[in-house]
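Have a look below at one chain only, the form predicted alone, in structure tokens format.
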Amino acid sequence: MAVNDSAPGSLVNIAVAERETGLGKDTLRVWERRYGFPRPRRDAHGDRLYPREQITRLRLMKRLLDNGHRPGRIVPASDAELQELSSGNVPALPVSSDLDYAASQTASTPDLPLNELAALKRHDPTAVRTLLLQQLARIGLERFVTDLLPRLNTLIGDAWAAGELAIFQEHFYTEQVKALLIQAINNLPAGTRRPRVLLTTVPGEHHVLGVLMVEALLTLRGVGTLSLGAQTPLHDIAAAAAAHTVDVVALSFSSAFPARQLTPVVSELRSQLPAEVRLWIGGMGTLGFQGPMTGVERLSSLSSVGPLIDPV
């Protein structure tokens, strides 16, 4: 589809959007999935086309990023809030204090700085591994999973979305956390108590960090778990649930999972599972879940795991 990107009110493709806003293609896609903006249209081939008014807004966001504001603050903001930020009435958080700010948002670990981002930025993989190990040893597995990792994941995800980290740096961090969680889980006694929980992701969802975090919490509580890794076909999930007589199937959806596919996939799997098997779904990708749905429980946070297995 030919696009006249010079005429007012026209649509522009992603290459033009990247050139005119200074925001990389990966950043535009990540913001779209995570924050719901930008909201491109699609041409006959499914390629993204951005209205001119969104390009204007993106340019303003780029200026705010350059002035020290964080993506999680500016992308969801209203037009009025963006204008106020742009006017200078609301000061930006100094870039050098991002780590301290993130740590201050959780009172339970006010003295625990998140220095992994700085180590990633200076390309120091040994420091990243060492910091993660030290923090795990210091605060224990449960707080590491429920408190530190969510804040650290958000911090690093925002840095990637802002172009401060390359994708290989984000991947390295993720692989280190995965390896650490797998080792910690394997060092725990195998759980035997009910409910027995099967953990996996559906086809198209290759992020397993959320699954591992839930598995760690369940294993700490002595709950029996069965992990199938990532991207298990729905019929195989149902077959495994039957073969292993599980009580719960737990799925994790990241913000990268297509929102329009979420509810249909959950509905289809729910129809394949016995009525007595509960279905848990969690992760940033479930924010658009069109529930309620009988037999499906959405975990709004990791703190939801405890009450589900230890009801009052």
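Following the display of the form predicted alone, present the structure of the form predicted in complex with the DNA.
The following holds one chain only.
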């Protein structure tokens, strides 16, 4: 009895809840105080114990938050309503008009099938890989990155939100795409042209797919890149930029990046960089980026990378 109870009614403490939902401990506690949800049980010591189902619901809510919904609205909603909201694909955002990361509705690629989703659903890893490879070969790296991948990414993301896909399936998909891009980049001749671009992600941002996509586009144009992976401390981004005398620092922000921190983080980095180094920011997490900041350029879409490297 004192042993670990398995799947159905398993309980997790607040630390695990934080890690599995992406919501901070403080947030979890304050939601409980204010909205009455989540409502964890307590152990003998008074510590919170979250049932698995509440964790699942919290994950769904986190996803909605990332899409611009607000806690007060979605907490009282029923499970069914939540599902509808997220699958309904309603960003509910005061989107700044030039959204283009998601599939541009006017699909420039005469709609390719995108059978990857089906392959994922039937747990067929080989098929996912093969499909991606085929499509890459067929339409070329440029369109694969600027066109197909964004569409596929939102497709997969929506399927997950709608409960049609498990997290591990999204993980698997991401890994495959990452491996594919790395392979593609490695097969290109190393870029040497200017501007020299340093690519990375700030602390708190794990997602590195955006970085890889940009790196692919740049390498494709013969531009020299230097990739530092994810979560480089700001101070080290600046240090690296100086040491390698790059012309541009490019950062990617996913929609999971806390919007509140975007502006301060960018501003802080900007102040640490030499003035002559340009700073590009892009990704779904930059949609809410407020106002122009001097010395910071926001890439509204992947296709805007091209023009930037050949200044008029």
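Numbering follows the first chain given and starts at 1. All values derive from a computational prediction rather than experimental measurement. Whichever C-alpha set is largest while still superposing within 1.5 Å between the two forms counts as the rigid core.
TODO: Compare the position of the CA of A243 between these two forms after a rigid core fit and state whether the shift reaches 2 Å.
DONE: For A243, whose C-alpha is compared between these two forms after core superposition, the shift is less than 2 Å.
TODO: Classify V75 as shifted (yes) or not shifted (no) between these two forms, where shifted means its C-alpha moves by 2 Å or more with the rigid core superposed.
DONE: The answer is yes, as the C-alpha of V75 shifts between these two forms by 2 Å or more after core alignment.
- [ ] Once the core is aligned, please say if the CA of L28 is shifted by at least 2 angstroms between these two forms.
- [x] Yes, its C-alpha moves 2 Å or more.
Task: Distance moved by the D43 C-alpha between these two forms (core-aligned, Å) - done: Displacement of the C-alpha, rigid core superposed: 20.8 Å.
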